[in-house]
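Below sits a lone chain in structure tokens, taken as the form predicted on its own.
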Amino acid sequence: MRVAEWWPRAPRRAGVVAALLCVFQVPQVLAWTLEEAAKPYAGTTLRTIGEALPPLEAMKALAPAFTKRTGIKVEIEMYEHSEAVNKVMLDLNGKRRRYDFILQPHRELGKFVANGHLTPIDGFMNDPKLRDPAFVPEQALYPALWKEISWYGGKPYGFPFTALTMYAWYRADLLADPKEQAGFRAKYGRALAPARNWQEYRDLAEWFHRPDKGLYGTALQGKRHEALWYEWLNFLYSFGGDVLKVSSGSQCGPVIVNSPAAVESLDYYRSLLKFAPPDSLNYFWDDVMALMQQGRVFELIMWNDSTYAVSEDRKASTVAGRMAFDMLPAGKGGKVGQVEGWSYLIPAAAKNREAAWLFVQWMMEYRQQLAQHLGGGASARPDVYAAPEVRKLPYSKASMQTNEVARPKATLPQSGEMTDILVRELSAALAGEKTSKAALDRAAKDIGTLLGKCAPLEYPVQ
């Protein structure tokens, strides 16, 4: 039985419990509190860090009520993707012990893991003092998300705060007007409906450009950020191609970086350019979400954690309540996503990891990821999803669909370097100083050297 149907049963069944063990005068067992395991760490302060997005923003919004229930305070730093990244590196190597628990990228968990900057948390999990018996995460949450963002060789290191996809936005209300409706039909000789295949997304394009009167077909994150490289990804696995031939994240094996199957992928995200902004080789998923927020994008690809501050913030976006939301359109490679996260991880080093895991393991709870998702959050619990204030959304159903398919990505100790080398050659190719073939062959080459002997290049180079 899941959570979601127990749960509204459970105050009645522990009400009958309670009144047997009086009848029969069994020694009742006080039961696992927040309130006595926080006991001891009441007055902490625990510092961390992550993302600037509203998935930071609802844990925000939630800590005071952790706070009062245990005494034990939450400050909280936000900070642009990148910058986030670097200063958690900063403090971990410089030993400088600022954050009792912080929020990464899980492709950083590898180099992480390898130079023995984190604490597992099966210590925590098998601590009866610290361990909540209602959470059970192997029922609680998706297992191979859990496992792919927050695991590494065969060892949990911390819970999701998001599990991210990206997928397919879309502009219902053009979609939906009878005069794009028939004039798409005249054109095409089809419904204007989201694409089905990279065709279909291509004409969509093709057709909703018209940048004399400020829309522009689509829009691209062509800036050198890890922003490219995680757009490329879709098209990547979609055409059917990967990086390297494995079937773990934390797997090291032949590099397939520059197939057939990626130089075609790389072909068809250049030629997405000329129906995109003129300044896209300056964008990042900041910049592409402010157009869509303006309305001056029809479709995009971009990240599930964001689709709030589009979707649903009247205050922020003038096409809330306007959005259309599906998978990325189908490939050689059939329907597919890509896994990202950022998990909830505690330093080796941190001054205070126990009331750290309280507070992770707390926001673990049905209640509180409930609210972050509704706040703009990517809960890996598959009973927030089936909530019915989260199936109303209109981009539930992408986000569920996409977490059936998505693909791992590298967490290798090296996985840093290969996305530097992979944004490099990327941002050439798009800014026509490559082929896509040469560009890709570069990159296979680098990270062929990179990675050493487990990681032989498949396909030659030129």
Contents of the next structure:
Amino acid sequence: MRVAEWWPRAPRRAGVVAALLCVFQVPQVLAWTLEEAAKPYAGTTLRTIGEALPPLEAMKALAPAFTKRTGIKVEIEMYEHSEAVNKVMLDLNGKRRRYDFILQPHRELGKFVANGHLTPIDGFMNDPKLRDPAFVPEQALYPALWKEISWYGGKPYGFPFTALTMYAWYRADLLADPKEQAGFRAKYGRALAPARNWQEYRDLAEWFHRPDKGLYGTALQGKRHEALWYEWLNFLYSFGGDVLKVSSGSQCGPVIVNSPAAVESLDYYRSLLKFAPPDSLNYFWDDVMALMQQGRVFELIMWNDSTYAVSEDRKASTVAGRMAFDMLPAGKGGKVGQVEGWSYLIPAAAKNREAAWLFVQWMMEYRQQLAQHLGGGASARPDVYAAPEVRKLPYSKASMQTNEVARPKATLPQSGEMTDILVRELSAALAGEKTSKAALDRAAKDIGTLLGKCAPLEYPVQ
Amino acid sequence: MTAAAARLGRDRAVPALLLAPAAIVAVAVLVVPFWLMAWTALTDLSYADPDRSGRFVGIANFARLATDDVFGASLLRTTAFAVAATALELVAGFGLALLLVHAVQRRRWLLTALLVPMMLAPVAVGLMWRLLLQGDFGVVTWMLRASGLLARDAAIFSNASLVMPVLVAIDVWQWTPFVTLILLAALLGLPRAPFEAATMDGAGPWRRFVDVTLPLLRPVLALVVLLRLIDAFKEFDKVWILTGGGPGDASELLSLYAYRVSFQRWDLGYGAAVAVAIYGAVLVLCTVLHRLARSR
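Next up, the form predicted in complex with the partner chain. The previous block was the form predicted on its own.
Below is the entire complex, every chain and molecule, led by the chain shown above.
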């Protein structure tokens, strides 16, 4: 029997196309090399900027290998979070063209795109001279994360530098202590175990809150700082609330930040202050991480890129090897997590865009991603989490599971001001200057005014 | 042209030439930025919103200031901070200067030690006090709790009613030496004749202080008050590092608000209007003090 006879017509056509693609693609895959693609740019020096944290230090350690293969040097400027953001904003608007690629939090994306500061990467992805055919981001990355972190208005503008998530941190050694287990069961009538819901989370905080012995039930990032907003978003999403009623970060829609669910989440968040250190209204991520490293907190909600320094680094942490991690407890909004990514982005006016693309593409390869992840990064590649050395890390599962249920946050051009409004009101509520409802009503009103007609208040403010 | 006229021209040209570099620098770094800021305050420039590309909006930003309750509260808070800090620095600095005026020849090391806080960068002062007053392991916090002055479950920068008095106290700690230094120099430079005359007229130490020392020092006192008020009104670094304006709005000074509007919201037109308002408030203070110093 001839092949044409047993092969149905439509699949046959598809097969022919596939075969042709293989014929043309395979040689291309084999033919494309980084060295060849980088030849025109040898001798170039790329300059970038990002937040001074382990993922960037890991990138710095990897960069010489890229230089060795391509002759392209990479200079990295490291700054504190806000400074890294501000310097880029001033550079882009001042048209200084200092940076060939930038590393920025994804909430800044809308501002950059709306002002025409970024190059969409589809041009590079469609250029056979620059595109490594072996790198297929649609398959290599968590699709939802990539879209959340690096896309705006239906277009890709980069790749995730870090897929940052927050989840629950616990002291596993205290949970396993038989005395604690017996005492907890006697008081609460159930086994001492990681919290499945927010009531259990508060019970655990209450049980372990022993300030006279130097142990706090939990710790909050209550300083008037972005950290407060990030932390509260976990509670907001989990309680079934949100800031805007939209399906993607780049959309504008009705303001729902003062919904009953949001007010309930803030009331709950404030209730945890009783079991937190007295200076919680002056703490942000560095402070609570230090407290955890000193073994002074039982549980908290914290970032994945800080986990290594607490859980694994025995020189820096007194509780290394004694920590456990889990997704956030479930609320009315289900098991969710807030994700904040930093992205590789290429400015539209950059001097060396092609060379920058080659470096970014190289950094997204499995080997570099794995090395960066093990050095304290947070990869957006699922295959990195499947690596045996990553699976051994006690926080990998929580990180991976949270990545899968990431909720979008506003990346509109006005997102910076929205954040500022919310931080101000959340801080006022924590300080007891306002009730949760009054604070969120004011935030809703100000955000509604800021966004204009596209953002009516779903819960009108009296 | 006569020789005399040529010499006159040369005499005028030389000072002008010598002053020119300083004048150019002053115009470049003071006048031009100020006018750029003032112009920006009349526009809708925003780096966040591409539809607001710097269109002229007249006094719209200033009209917005009038209805901005956060700005109003910050203005009042900043004024209270500047007045309280300056008053305390003046009293403490004057007291120290009077104590040192007789001892300064023999105790120069004391003066040097007093100057240390003033020589520290504001950021370093902020970081130092952040550690000293840290709620869990801060040494000063521990001492305050041990002495019963602070409750065990309280922390200074998490308490909305404590935060401003403590910020004033830190400013007083840092800048009292500056007041002491200037007043000490002024005290040492006072003529002896009026004091001798007052003594011969039977004036005691208090009357000599009230009727001779204070009137003679009035221009210097006015200058010190002016400098400290201006500086306290612009306070930013220490407060930003210590509290970030919180908790809530408890320590949100005008300069923090201006920074937030300009560099976190990127609403540059409105941010410039806030900065111009700070400038205006300082100008009013300067004018009032200048008049007070000149009046009899």
